[in-house]
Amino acid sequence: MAAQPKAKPVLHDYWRSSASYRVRIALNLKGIAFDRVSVDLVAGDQRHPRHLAVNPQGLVPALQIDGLVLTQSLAILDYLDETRPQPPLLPSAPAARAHVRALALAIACEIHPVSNLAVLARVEALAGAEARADWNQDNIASGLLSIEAMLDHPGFVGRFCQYDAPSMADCTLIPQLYNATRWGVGFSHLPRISAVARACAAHPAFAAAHPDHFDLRRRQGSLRERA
C-alpha cells in the first residue's frame, strides 16, 4: 500500500494579529506551504466553539501540523526549527541564540501583551478612546527604544537582528513594526530597527506574510462563513 501523503498544515489565524504574522513569516522562511482558517477576532470568532475545540485559550495562532495542534507563536517557531532545521531561526552559538530569544521575548512578552485587543478594550472602557491610543502609542514607542538598544551588539551587521540572515527575532520584530505604523508610532529615528525593516521588506518570506495579503475583505473559509 502506498504511503499516505502528509496533510497540509493549517494555520488558524487573524490577518492583523501580530502573533499570527510571526508564524506566517516562519512558515514562509521554512518553505512550508499551508492552508488558513481565518479567525475574526473583532467579530468574536475566537470564542466560537469550533475554534475553542482547536485552541481552548481562544487565541490565535494555532497550527495544525504533523498530527498536532500547536499554540503560542514562539513555541510554534521553536517546533518548526527543531523539526525542520533549515534554514535555522536560531543561530548555532549559545550566546547568539540567547540574544535572539531575548529580542523575541522582549517583544512577545513585554510589548505585545500590553497592546493586545483585550487590554486596549479595557483601557478604553475605563478611560476612553483617547486614553486607549495614548496607552498603546506610549507602550510601543518605549518598547521599540529598548529593542533599538538591544540591537547594539556585535552580531548586528546592519541587516537582520543577528548576523546576516533572518531569525526568530526578525519574525517577531516585523509584526511589531506593522503595529507601530498602524498606531502612528514612527521608528525612522531608530537606525538599527530601520535597517532590519528594510532588509526584511526586501525578503520574499516577509513580503508574502504581510497582513495586506490576508485582509478580511478577501478572506476565505472564516468560521462564520462555515457555521
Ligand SMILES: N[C@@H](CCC(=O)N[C@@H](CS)C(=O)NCC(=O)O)C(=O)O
Given for the second form:
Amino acid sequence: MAAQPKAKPVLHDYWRSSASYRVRIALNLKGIAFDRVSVDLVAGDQRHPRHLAVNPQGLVPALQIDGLVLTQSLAILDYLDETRPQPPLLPSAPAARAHVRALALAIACEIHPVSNLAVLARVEALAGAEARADWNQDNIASGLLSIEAMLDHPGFVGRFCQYDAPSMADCTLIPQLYNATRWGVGFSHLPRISAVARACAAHPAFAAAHPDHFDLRRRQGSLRERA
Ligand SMILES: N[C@@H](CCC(=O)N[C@@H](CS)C(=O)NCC(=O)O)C(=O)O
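Follow the form predicted on its own with the form predicted together with this ligand, if you could.
Zooming out: every chain and molecule, the one shown earlier first.
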C-alpha cells in the first residue's frame, strides 16, 4: 500500500504574538512549510471553544504536526529539533546547549510572561494605562540588560546568540526585540544584542517570520491597537 502523504503542519498563531513568532522562525529554519490559523487575540478568539479545543490554556501558539497538537513554544521547538534535526536549534556540547537553553528560558520564563496580555490588562485595571506602559517598558529594559550580560560570554561568542548559526536562543530573542521596539524600548546601547539583531535580520528564515507579513490589520483594514 502506498504511504499516505504527510499532512502539512498547521500553526495556530497571532501575527504579533512573540511566542508564535518563535515557532514561525523555527519552522522556517527547518524548511518546514506550514499553513496558519490566525487566532485574533484582540478579538478574544483565544477563549473561543474552537481554540480551547486546540490549546486548553487559551494561548497561542499551537502546532498541529505529525498527527499531534503541540503547545508551548519552547516544547514545540524541542519537538521540531528532535524529529527534524537539521539544521540543529541546539549545539551538541552539553555546556553550550545549557547556555542556549538558559538564554531562551530567561526570555520565555522571566521577561515574556510579565508582559503577557492578561498581566498587562490587570496592571492597567489596577493602576491605569500609563502604569501599564511603565511596567512593560521597565520589565523589557531590565530583562534585555541581563540578556546582554549573558550573551557577553567569552566561550560562546559569534554572530548569533551563540557561535555563527542561529539557535533556539535567537528564535526567542528576536521576537522579544520586536516586542521591545513596539513598546519604545531601545537596545542600540546593547552591542551584543544589536549584533545578533543584525545577523538575524539578514537571515531569510527570520525575515519571512516577521509579524509584518501576517499583520491582521492590513488584511482586515482595521486599526486595532496593542495586543
Ligand atoms: N509560554 C507560552 C506563552 C504563550 C503566550 O503567552 N501566548 C500569548 C501571546 S504571545 C497569548 O496567547 N496570550 C493570550 C492571552 O493572554 O489571552 C509559550 O511559550 O507558548
